[in-house]
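Only one chain is included here, represented as structure tokens and corresponding to the form predicted alone.
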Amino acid sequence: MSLPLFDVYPSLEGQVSYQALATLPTPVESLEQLALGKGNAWIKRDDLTHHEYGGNKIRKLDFIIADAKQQGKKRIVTFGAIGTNHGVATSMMCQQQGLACTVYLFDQPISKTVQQNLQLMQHYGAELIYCGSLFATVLRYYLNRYRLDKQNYFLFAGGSNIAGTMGFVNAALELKQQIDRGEIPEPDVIVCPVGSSATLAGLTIGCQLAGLNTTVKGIRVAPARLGPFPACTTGTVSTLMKQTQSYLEGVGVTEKAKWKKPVLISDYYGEGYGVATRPGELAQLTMLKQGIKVEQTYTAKAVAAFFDELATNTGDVLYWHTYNSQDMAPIVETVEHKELPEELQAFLAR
């Protein structure tokens, strides 16, 4: 199937770097059996973006990998928590596309998913550099030796740069095509988790370009601030949106109406990044009965917000599922043991 972004804006083909890595479009499905409130429940299955490892990062990497290769880069340098899904997806795609990958890592609560993701990043050949705190990781990301080499492509955590945001502008246009084909009514609300901003930023821009009246509600699952610096706030999402909007305007895409502002909700964050919440745990159990796997760091908190939206909204509410659902156990079982950095081994042994 052709790319919705190029279907709507044919002049962008050749201007916007893109490489078809994801399996698109992802399905939209009714969750009417939930019967949790007044609203009609729907899910967008971005857990199925790739046959090996799915999730929302693959959509971003369609544009990010293409952008890096177009610039002649040989290595992608990024950062995330020790169980980063972004790190897994990026290292997998880099390996498949012949690029080196370096991931700077910070602490998060240890879970089975965290341990599995560390093994997967090793399996996909990533260079893992453990930094301890989030603050120390960000410093090492911005102040490190790789910046001296122009062949390195620096990618913010979560794949949240302009190229990554374009992945979700395209995603919203994909949803509009599914609405036009009658696969789903136009949602009143889309609920998605927000860590590094690109998913919320891209969907908000894309829904407006698609002419949808849908409100995109992002559920904050990452720290609002990193010391004195904003990390996941309405302001950080707005900044990424403005950068992407300026890019779009530069390639000939304009919006007649005033650009919409992002909606970011912090009520479901709980005690910290990766720390489970009771509403999230209940959401996990409920979704598991529907055959949908969610996890404590990102998606469980977003699903808890989705359930609350369904309880009060009488219209159609869409949960945008961003977590990989592919079974990674067969790959993990084949991973040869490799020594992790000593400091990381000590943290995992606590």
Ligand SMILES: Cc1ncc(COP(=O)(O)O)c(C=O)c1O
The other form holds:
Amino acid sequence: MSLPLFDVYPSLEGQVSYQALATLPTPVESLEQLALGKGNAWIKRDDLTHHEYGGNKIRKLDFIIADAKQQGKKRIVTFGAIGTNHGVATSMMCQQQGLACTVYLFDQPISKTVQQNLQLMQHYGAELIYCGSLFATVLRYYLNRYRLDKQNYFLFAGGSNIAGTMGFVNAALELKQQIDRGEIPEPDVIVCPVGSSATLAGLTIGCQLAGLNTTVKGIRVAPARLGPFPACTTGTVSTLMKQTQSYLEGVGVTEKAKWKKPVLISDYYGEGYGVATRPGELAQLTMLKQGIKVEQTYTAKAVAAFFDELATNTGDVLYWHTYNSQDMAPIVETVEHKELPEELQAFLAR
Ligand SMILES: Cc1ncc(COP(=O)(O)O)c(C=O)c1O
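The structure above corresponds to the form predicted alone; please provide the structure of the form predicted together with this ligand.
So here's everything in the complex, that chain up top.
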């Protein structure tokens, strides 16, 4: 299958770095058995983006890894929470593509998923550097020895740079092709979780380029501020959108209408990043009955919002599922916690 981005804009092929690592398109499916309200429920199965480890990060890495290679980089340096899915996806892809990977890590509530992800990053050969607080981690990410070497590619948490956002511009164009093929009606609303923002930013731009009247509603699951600095706000999403729009204009995508503003909803965040909420727990149980696995940091909170949307919206509502569903247990079983750096072992033992 060709890339929807290049189908719509053939002149971008060769200009925009891209390597087909993800298995695309991901299926769209009806969730009609949910029958939760007035709307028709749909799901976009980005949990299936890769046969080994899926989820939304793989789409971003199609563009990020190609961008890094095109610039002659040899290592990707990034950061995330100790249970970062982005860290798992990036370390796996780096290993497969012959790049080194370093991940600076900050605390989050420990859960089975968090422990598994640490073991997976270990398995995929990432260098793990535990820094404690988010603030300390961000400082270390910006001020570290890797900054002295031009062969290192610095990747913001969650893979949310321009290249990563292009992954979700392409995703919206992929959805448009599925609509055109009659696999799903044009959704009235798409609901997705928002952490580092590229998913929401890319889908919002891409839906507009695709000529869809769909509203993309992003559900904030990360803190709005980091000390005095904005972290996950309408402003930070808009900044990433503007950077990506300028990039698109620079490579000749000039048909911009008035670019839309992102829609970011904070009502489902609860008490913190990675802290479960009651609506999220109920959403998790309901989705499990449909055979869909969601987790408490990102997807359960977004599904809670999806259910509320279905209760009032009489149209078609699409939940964009971003969490890997491949069974990682066989790999995790091969990795010992004692292989983790000492300070991480100490943190897990607390
Ligand atoms: C499972 C999952 N869903 C959603 C997100 C949020 O996506 P984004 O960082 O593009 O906002 C993440 C980011 O880490 C994630 O791991």
